[in-house]
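A single chain, nothing else alongside it, follows as structure tokens in the form predicted alone.
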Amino acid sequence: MKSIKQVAQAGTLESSDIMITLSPADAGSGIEIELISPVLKQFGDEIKAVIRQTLLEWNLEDVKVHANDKGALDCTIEARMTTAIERAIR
């Protein structure tokens, strides 16, 4: 398993985007997902998959997620994810 070592952002808060920020979690409490959006209700569960698959494929657990979504496509929230993950890996 990799780790989160610090803490690390991608993407922006402009139309069709979306914020991540992840932050180092305590050992075992696996992935919390933050999400904001004016989709909630309609996506959010989808999004957070998106979200969670992302981590699982870099083998990381332990970590807190914050994304502030203003409508991003699923291909853009998995390539914000990818930067974050490998600024907070570095």
Second form
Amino acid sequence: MKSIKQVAQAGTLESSDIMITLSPADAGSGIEIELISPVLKQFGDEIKAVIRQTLLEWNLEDVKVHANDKGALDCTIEARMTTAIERAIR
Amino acid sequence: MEKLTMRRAMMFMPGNNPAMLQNAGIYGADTVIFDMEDSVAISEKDSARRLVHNAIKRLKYPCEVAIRINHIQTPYGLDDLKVVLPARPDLVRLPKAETAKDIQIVDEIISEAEEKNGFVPGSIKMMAAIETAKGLMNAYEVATASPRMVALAIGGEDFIADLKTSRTSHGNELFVPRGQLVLAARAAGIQAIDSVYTDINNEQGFIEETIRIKEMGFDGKSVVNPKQIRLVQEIFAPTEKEIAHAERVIAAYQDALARNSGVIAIDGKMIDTPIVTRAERVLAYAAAVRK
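Next up, can you give the form predicted together with the partner chain of this protein, since the form predicted alone came first?
Entire complex below, previous chain first.
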């Protein structure tokens, strides 16, 4: 499995949460992450790494990710990513 | 039987709220219950169980961690267990338990998860909420359906709906169900936990209800707001006089044991086994307060 079939969303815009939207991408286009976060400078790379890692665990290589972070912990980012993926491949 | 675990204040936390899950441990509850049932919308059940799984697995909590799953007869209950059990919660709370079979189904699923994940067999405990008249009629069977069972709880709002009555300030409508629940739990040798008090701003009403249920024999109460935790724990705390008396009872009992003496008396009053048991309970509660 390289990509997803449909757009899917998980999470909220409440404090300590993150809202993830996944969209299908063309074959070979890779993982594209657009991140909004109040801690973009300090933790942007770390948040993107968690997003990327979760996609790779699901063998997803071609996906567009829009993430609106409200200060989520890694375990929350991973949980929201997992739910978004499960909804996208359902 | 499990060693005495304090469950004076068991606090519900909505399972789909990251801020509440990550702060759940700071309020001093004896148990936090991550809820995947009533506080989670049907469209977010999948999301909540992933979040609860990760919170239990990755965050550290200074207290017992329980999950409230959806009823096993709904499409969600089995998925809750499948996703969250590998994170190893301490306790699984089953809502609307009505028969021993409900408990046995969950017990078997937990056994399989323990084996698959290399957890100590029997280490994940269970409790059940009795929320219907039918459930109460079967409460003893429910309480004894699995060695994992550590407590019965009464779910007040659903119970009142099932009884076709309404909440009052004096609580008479739940007097008999509460009494029967305590009897069933005690007969089974497990704890009895009272229902939530949902009028969060009525502190006096909450205090009166908590005093009442303590007198009835309950071990603790489910709470929905952090400010209720301290109130419950204060009401369940033994007084200085009770602690001093309990210490004297235990000392006299140990002294009698050492001297192989059968009869003990303090201040001319005979001390027998139930009094020693009660003293041990008082000291356990006192120790929990000091923690």
